[in-house]
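In structure tokens, one chain follows: the form predicted on its own.
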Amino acid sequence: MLCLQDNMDQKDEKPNCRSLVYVHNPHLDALKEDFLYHFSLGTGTHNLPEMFGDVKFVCVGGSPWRMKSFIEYISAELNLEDPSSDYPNICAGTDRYAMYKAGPVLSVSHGMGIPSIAIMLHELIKLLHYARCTDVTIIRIGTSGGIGLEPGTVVVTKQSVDATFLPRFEQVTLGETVVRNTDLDPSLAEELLRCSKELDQFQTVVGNTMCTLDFYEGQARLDGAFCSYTEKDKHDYLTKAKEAGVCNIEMESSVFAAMCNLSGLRAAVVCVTLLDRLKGDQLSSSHDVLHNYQLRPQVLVGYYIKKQLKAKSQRS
């Protein structure tokens, strides 16, 4: 049985992305305090509005190292603090996720795959809600496998699709399948594309991203522990994906898009391609080249944030 997310009660209308971060859970009102277990933060133990109330941009990515690197980079770009200073992990009380903050920018790791990022997003959305943050933009930065693109190309996701190329995220709740929308903010995607053209440092495209449940068989790789298909099967499948508008493959975008839609967050996914999956499954580029590729999403997003803050400063 498919239960569409859009069938929520009309009285529970979501605010637009320029308002408070939305939560749809009446049970939260009955809690004396809410402990965000995987962040080791809570409404009864921390002053969340004081700590996070000024956040306007949230960047999330798989690894703690990458997200610390991003906060150091954006801090230097915005001249917020000494770039040589150390940034403490706000979530040091847990080993699940890492969180760093510099001015209005929050940087959070989410681990690998849909379950890991979904857990993080539940607590992040509640944190932003409790902190009474407004006008928040959230961007996932990461790596991916490209389809028919030169390695190093940055893909800004138009729409996240599943492994059958349909734009949906399925969540099983109480034994029923809930289907949620996976569109991402089109104007934000276009703004990021314009920023890339202004930077003129690397190729950037806007296209669909396929989100899978697995790195190996789920992405038609031939080099996993198990494989029941031929190289031709793999090539035919990836060719169909390309024909369906898929530019790259990763494992988090569908639930990210779905949950950001539900919470009214303006969202984007920006991933660099490390290889062309039509030409192989394993990385062949050198460590230095791959490191350079991985910096490209943070360079683009950092430029966008800097441009937005400059424009806001000129208006005020």
Second form
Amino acid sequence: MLCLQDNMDQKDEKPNCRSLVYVHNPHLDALKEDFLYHFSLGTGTHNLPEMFGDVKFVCVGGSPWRMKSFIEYISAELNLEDPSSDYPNICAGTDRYAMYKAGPVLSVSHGMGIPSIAIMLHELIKLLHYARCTDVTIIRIGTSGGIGLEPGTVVVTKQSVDATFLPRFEQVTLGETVVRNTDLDPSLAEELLRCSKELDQFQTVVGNTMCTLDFYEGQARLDGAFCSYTEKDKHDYLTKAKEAGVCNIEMESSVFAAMCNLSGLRAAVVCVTLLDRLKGDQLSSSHDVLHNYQLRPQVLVGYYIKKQLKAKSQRS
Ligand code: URA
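Given the form predicted on its own above, produce the structure of the same protein in the form predicted in complex with uracil (URA).
Let us now look at the entire complex, which starts with that chain.
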């Protein structure tokens, strides 16, 4: 297997102006127009700068329903609009992803797993680039399985690691494996932790997040359709993960971190833990308990955005 360090990772290839959203693809210049197929939006059909030029915060999460509820929540928090107003899905021309906007906040669903979020991010990064957005912060709000944490704990990711606990994302391109960096912005993670302390509503920790290719065998569950290991094997593996600094497990953070690094986006991953994987595999808590847990990343990120906008308005 040939492993190449991604040459797009080299800082000196990034633009001087770090605040722009960067695309690294000379072939785009040859396109007369670019149709963002999975959003059903395009440079030839939509005025992207007018529609999205003011975006400063992008929140992404797996479920379209959760991303709609986030936009309703944040617009009420920011007093942006009548809380009873309906938010149209900007990507109504497709059922792949859903997108909602309220003032400077964009909320986009990404489905489950690395391929689904990667496709969405290619088009989102191009959209932000074509819209000439500047100083954009992007945060994934999601759910995860915790390791040795009380369920309901929120984890802000320091580094996303793979299933062997290494901080890397492997992209196979032209049959060769390209290794990409999965660091997330440390100052943003610290600020989110500070916000959680100010909020004082639930436990939040900063730690590593393991990103897997699957929910069942990939996360050492014993309750999938297939399983070729023992309960002891599972416990040994999760204990090793914990010893390597892994606090939680989900399925999107590695490619999210890698692609945000390439595009110069300031990025964070904020996931609530729905269960302690050292104690079980099934998500058997009540609907109300799980719903309450899922609101926590929204509440934390909503508080962060509100604080940032308040500080900005005081400066200007
Ligand atoms: N999401 C995951 O990927 N794993 C879990 O255990 C829970 C949510």
